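Quick heads-up: it's one chain on its own, the form predicted alone, in structure tokens.
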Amino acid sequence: MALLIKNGEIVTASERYFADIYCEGETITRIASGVSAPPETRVIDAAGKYVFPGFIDPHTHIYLPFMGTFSKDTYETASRAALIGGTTTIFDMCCPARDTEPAEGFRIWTEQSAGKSACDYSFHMAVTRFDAASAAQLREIVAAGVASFKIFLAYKGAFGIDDGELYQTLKLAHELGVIVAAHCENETLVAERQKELLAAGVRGPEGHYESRPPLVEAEGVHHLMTFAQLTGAPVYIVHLSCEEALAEALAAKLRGVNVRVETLIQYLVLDASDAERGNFEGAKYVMSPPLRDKRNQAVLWNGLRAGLIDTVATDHAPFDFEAQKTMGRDDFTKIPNGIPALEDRINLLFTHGVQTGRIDLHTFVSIASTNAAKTFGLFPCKGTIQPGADADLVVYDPHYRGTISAKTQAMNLDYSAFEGWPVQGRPSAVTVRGEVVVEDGQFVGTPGRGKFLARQPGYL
């Protein structure tokens, strides 16, 4: 069925105007004022609302075996939550263990997602070891449409790679024309500090921050920048959290390193004091890198406004509090890392960014949609509103007022990191390739309709 969205204010990364949008055959076919359509056309009146391109979360962990447990969301639950929150495309990290062949990891993640996701999706392929066999498989995975790698400079003995593997991975990425997303923390410093803290009797969640202070992240960024400069590989720093790390990234940009920067919605609105809550409540907020001192929030907002930080993601990692976070009650190093935020990212970014005047609407669209589409090879099919683009659209009501709660969320876990927080705005309608999938906060789409987005290397 054709779709017509009328009377809305269209906002992209560079334009803002009133017009109607006509969609047919999964794509946008016409944008004009006063569009008429056949009687059988589905019509949405967007008067008084914004119409944004579908939002993209470039960093999620939907299926994740980690620290002796598994993430709670599935592609069914996570994709519904994403869509209710206005996110129409997700990038999931395909993270096989070090002793699992890359091809097997890619098969597992494909099996987990195919025919289950309600939104469109792609992968970043994690390189958790590098040798001749894995390199050959990585070439095949890139040929299958995964045009980005993920590496960890942390999690020693698990996902982490050594410097030789780092160098060879970046060389292969440069050869193939794929971008490398990197978790930047110095794994040796983390491991040594963890041992010292535990020996000193520090067991609670507060020890997590002390094991990974800002300098540990900054050193990880500096380390990556050196290798990226020498290999010429394009890199993407995931979940950058603090001023010290940003300074290292910007210094590298001035040297000509091809680097893009991501931060998370958590770092913009939460701070280290949340991870220090008593009665083990702080474990809900344990993530890596850790939540930082509140002063970093202004730095990150300024970086977004100035175009120094490219994207806002979630690093969505859903672990229950009662059954999973408590695995580390007596040892902070055993608390599963991560915060659930997939459903709340856009509303929090609009509430605390746009509604407060920290960022304008164009920046909002850029950092939550367009820049990710451009960085990872989806633009202009995704990330903008123009004829020929996929009809992924978000009709957004800036006048809506509501409250975040675990009781009403679609994410499949027992707590919300933003319990009781008010939001000012939410999607009133969401479409994926022309199909209406959300109406007034309720999922009404087709389970499993989301498709894998094959991407080609060499687009940077």
Contents of the next structure:
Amino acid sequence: MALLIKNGEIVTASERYFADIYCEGETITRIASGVSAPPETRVIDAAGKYVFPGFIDPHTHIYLPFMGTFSKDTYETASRAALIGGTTTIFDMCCPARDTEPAEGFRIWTEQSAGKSACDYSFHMAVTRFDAASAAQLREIVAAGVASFKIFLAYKGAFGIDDGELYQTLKLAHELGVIVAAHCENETLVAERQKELLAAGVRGPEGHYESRPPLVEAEGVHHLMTFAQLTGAPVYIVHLSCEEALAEALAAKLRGVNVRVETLIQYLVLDASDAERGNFEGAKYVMSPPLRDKRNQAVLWNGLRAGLIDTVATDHAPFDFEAQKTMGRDDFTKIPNGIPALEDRINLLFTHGVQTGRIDLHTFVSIASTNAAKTFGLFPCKGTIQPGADADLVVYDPHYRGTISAKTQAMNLDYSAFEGWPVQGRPSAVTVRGEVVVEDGQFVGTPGRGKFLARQPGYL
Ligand code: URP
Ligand code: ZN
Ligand code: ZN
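Right, the form predicted alone is done; let's see the coordinates for the form predicted in complex with ligand URP.
Now the complete complex, all chains and molecules, led by this one.
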């Protein structure tokens, strides 16, 4: 059935105007004023609302075996939550353990997602070991449509790779024309500081910050920048959290390194004091890099406004408080890392960014959709509103007022890091390739209809 979105104010990364959007099948076919459509057309009245391109979360962990447990969402639960929150495409990290072959990892993540997701999705392929056999498989995985790698400079003994592997991975990425997303923290410094803190009797969640202070992250960024400069590989720094790390990335940019930067909604609205909450509540706020001193928030907002930071993701890594975060009750190094936010990213960014005047509407669309589509090879199918693009649309009500709560969220999780927080705005309707998947804020989509988005290398 055709779809017509009438009377809305269309906002893209570069334009803002009133027009109707007509979609046939999965695609936007016409944008004009006063579009009339055949009688059987599904019509959504967007008067008083914005119409944004579907939002893209470039960094999630829907399925993740990690720190002795498994992330709590499934592709069914996470994609429903994503769509309610206005996110129509996710990039999940395909993260096989070091002793698992990349091909097997890709098979497992495909099995976890295929036929289950209601939103579209792609993967970043984690390189957790580099040798001749894995390199051959990585080439095949890129050919199968996974045109980006992920590496970890942290998590010694788990996902982390050594410098030789880092160099070889970046050389391969450069040769194949794929971008490398990187978690930048110096794993040796983290491991040494964790040992020191535990030996000194620091066992609670507050120890997490001290084990990974800003310099540990800045060193990781500097390290990656050196290797990227020497190999010429394009790189994408995931979850950048602080001024010191941003300074390293910008210095490298000035040297000509092809680097893009992601921050997370969590770093923009939460801070280190949240991880210091008593009664083990701080464990809900343990992620890596850690939440930072509040002074960093202005730096990150300014970086987004100035175009120095490209994207806002979630790094959605959902672990329950009661049964999972408590695995680290007597040892902060065993608290599963992650602060889930897939459902809340857009509403928090709109509330704390647009409604406060920190960023304008075009920056909002750029950092939450368009830049990710361009960085990872989906543009202009995704990330904008134009004839020929996928009909992924978010009809957004800026007048909605509501409250975040674990009791009402769709994420499969026993807590919310934003419990009781007000939001000023929400998606009232959402479409994915022409299908209405959210109506009046409720999920009405089809589990399993989400498509794996194969991407070709060489898009940068
Ligand atoms: O704390 C985090 N970020 N958890 C997920 C794993 C990762 O580092 O991306
Ligand atoms: Zn990470
Ligand atoms: Zn991550």
